[in-house]
Structures are given as structure tokens and as C-alpha cells.
Amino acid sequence: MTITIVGASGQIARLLHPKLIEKGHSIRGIIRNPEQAKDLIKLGVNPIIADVEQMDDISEPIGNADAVIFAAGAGPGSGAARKWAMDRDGAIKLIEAAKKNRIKRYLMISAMGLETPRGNEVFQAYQQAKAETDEALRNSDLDYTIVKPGRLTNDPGAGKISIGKSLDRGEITREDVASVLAEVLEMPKAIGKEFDLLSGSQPIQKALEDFLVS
């Protein structure tokens, strides 16, 4: 498959690229900063320079792909306005671009616990932006999968996870999130599904198979 990833220079995306390439996929990576292009090329990614935040229609940089993944975010230190502009509006622009380009498969990196926003004003804005995006994706008629990890860590991936419709708070490594994304992309049973994701005791493939048939 050809996969276009918005937020291709992000921490999860950089861990995801080699996993997808190993499976034989080609990646078009959307980035805003041209200085990041060399690093992506070294990873085997075709960098596409586009400022998703500033563009109204991102269908041209999204291009002709078999699937899209939204891995972008305003990032730590940004204010509420950027949470809305990137975490919500950027993801919704990707929905519209996928429809325009006739791309059905859409993977969303969301977050767990969005039903009860918590924390300060900026963090609540982030959670509300994510919740609105997830709702837009559910209503999009695209072949979506929404992955909702807990608190992210940079520890090495253990390859063992816990999946559920509503899990208690916890954490998971970015590497394990990337591994889950690489697996669910090719799983027809994952279409139209969403799930919380934490570190756990089950191997990734077994956990996915058990959850998706339940």
C-alpha cells in the first residue's frame, strides 16, 4: 500500500515508518518543516512539505494513497488555539482530503478518557478537540480505526498490550502504539472499530485478534 501520514516527523510516526516499510508499504510523509526532510529520507519515507494548519484544502499533498494516518498534534507547550487548529481541524481536513481523493482507509491516533475532560484549560481543549475529531471520523463513511492510547512513554516497546472499549488510566510506550498501528492497518476486522490501548500482558497480535472478534 501507499500510505500518507500527516505528522510524519512525530515521535510515534518515526517509530511507525520502519514497521510499515518492513511490511512492504511505501510512505508519503507530510511535514511542515523542510529541515526534517533529510531525516525522513534516511528512514525510507518520501517527504511532502505542506503546512496543514495554514491550508484549507490538503487534498493535493495527501495525494493518491491507499490509506492515511493522522499522527500530528500541536505538541506540548502549545496553547488551546493550536489544539483546535491542529488536533481537530487538521484531522478533519484529512477526512475531507481522503474523501476527495477517494481514499477509504483512515487510522487515527486519538487518546483515551476523552469522555471526561480533565486537567487545565489547555489540556481540556486538547481532549475536546480529539473528541470532536473522533466523532467526525465516525460519521465520515470512511473505513476508520481509532486507536486511543493512554499516557505515552519513550521506554522500549514490550510487544504486550491491553485493549478494551474503556480501560482505567495507564500508560503505553510509543513503540508499542506504532506496532499496533502497523498491525491494524491491514486488518479488515479493525474497520469501524475504536479502542483504548495500554501496556499489558497479551502479545499485540493476540490482543488485537481477541478484541476484534469480541
Ligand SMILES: NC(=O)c1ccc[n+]([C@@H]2O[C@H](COP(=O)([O-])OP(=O)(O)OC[C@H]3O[C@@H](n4cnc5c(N)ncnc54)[C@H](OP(=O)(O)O)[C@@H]3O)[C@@H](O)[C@H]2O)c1
The other form holds:
Amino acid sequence: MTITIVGASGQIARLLHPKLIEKGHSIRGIIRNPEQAKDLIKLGVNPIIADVEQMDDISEPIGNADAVIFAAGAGPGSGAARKWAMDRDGAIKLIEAAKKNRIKRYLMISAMGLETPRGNEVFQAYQQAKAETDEALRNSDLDYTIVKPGRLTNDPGAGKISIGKSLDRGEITREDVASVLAEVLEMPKAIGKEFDLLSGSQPIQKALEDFLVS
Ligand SMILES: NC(=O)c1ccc[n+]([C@@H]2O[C@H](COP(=O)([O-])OP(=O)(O)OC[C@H]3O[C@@H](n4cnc5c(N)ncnc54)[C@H](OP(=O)(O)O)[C@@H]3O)[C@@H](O)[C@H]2O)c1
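Same protein, different condition: the form predicted alone was shown, now please give the form predicted together with this ligand.
The complete assembly is shown below, putting the previous chain first.
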């Protein structure tokens, strides 16, 4: 498959690229900073420069692909305005671009616990922005999967996770999130599904298979 990833220089995305390439996929990686292109080329990714917040229609950089992945985010240092502009509107632009380019498969990195927003005003804006995007995806006719991790850590992946419709708060490594994304991309049973994701005790494939048949 050819996969377009928005946020290709992000921390999860960088862990995801080698996993997808190993499975034989090719990657179009959307980045806004041209200085990141060299690193991505080294990883085997085809970098495409586009600032999603500065464009109304991102269908041209998204291009022809079999699937898209939203791995971007305004990031921890940003204010509420960028949560709306990137975490919500950026992801919704990707929905529109996928439809326009006839790309059906959409993997979304969302977040768990969005039903009960907590924290300060900026964090609440982030959670609301993510919740609105998830709702837009549910209402689209795309073949979506919404992956909702807990707090992300940079520890090495353990390869063992916990998946559920609604889990208690917890954390998961970015590497394990990347592994889950690489697996669900190819699982037809994951289409139209969403799940909370934490570190846990079940091997990734088994946890996914058990959850997706339930
Ligand atoms: N942190 C947590 O605990 C947590 C928990 C659950 C879910 N999540 C979600 O997990 C996802 C991935 O997390 P992560 O830590 O891998 O993210 P990250 O390292 O912060 O990467 C985000 C990427 O988005 C890119 N980006 C930002 N604005 C952009 C724009 N206007 N146009 C194009 N690209 C843009 C950034 O590029 P630049 O380098 O140019 O800024 C960066 O590479 C995010 O959606 C996040 O909300 C996070």
C-alpha cells in the first residue's frame, strides 16, 4: 500500500515508518519543515512539504494513496487556537482530502478519556478538538479506525497492551502505539472501530484480535 502520513516527523510517526516499510508499504510523509526531509529520506519515507494549518485544501499533498494516517498534533507548547486549527481542523482537512482523492482507509491517533474533559482550558480545548474530529470521522463514509492511547511515554515498546471500549487512565509507549497502528492498518475487522489503548499484558496481535471479534 501507499500510505500518506500527516505529521510524518512526529515521535510516533518516526517509530511507525520502519514498521510500515518492513511490511512492504511505501510512505508519503507530510511535514511542514523542509529541514526534516533529509532524516525522513534516510528512513525510506518520501517527504512532502505542506503546512496543513496554512492550507484550506490539502488534497494535493495528500496525493494518491491507499490509506491516510493522522499522526500530527499542535503539540504540548501550543495554545487553544492551534488545538482547533491543527488537532481538529487539520484532521478534518485530511478527511476532506481523503474523500476528494477517493482514499477510503483513515487511521486516526486520537486520545482516551475525551468524554470527560479535564485539566486547564488549553487541555480541555485539545480534548474537545480531538472529540469533534472523532465525531466527524464516525459520520464520514470512510473506513476509519480511531486509536485512543493514554498518556504517551518514550520507553521502549513492550509489545504487550490492553485494549477496551473504555479503560481507566494510564499510559503506553509511543513504540507500542506505532506497532498497533501498523497492525490495524491491515485488519479489515478494525474498520469502523475505535478503542482505548494502554500498556498491558496481552501481545499486540492477540489483544487486537480478541477485541475486534468482541
Ligand atoms: N502526548 C500524549 O500523551 C498523547 C496522548 C494521546 C494521544 N496523543 C496524540 O498522539 C498524536 C501523536 O503524538 P506524538 O507525540 O507522536 O506527536 P508529536 O511528536 O508532537 O508530532 C506531531 C507532529 O505534527 C506536526 N505538525 C504540527 N503542526 C503541523 C502543521 N501545521 N502541518 C504539518 N504538520 C504539523 C509536527 O511537526 P513540526 O515538527 O513541524 O512541529 C510534528 O511532527 C497526536 O495527535 C497527539 O495529540 C498524545
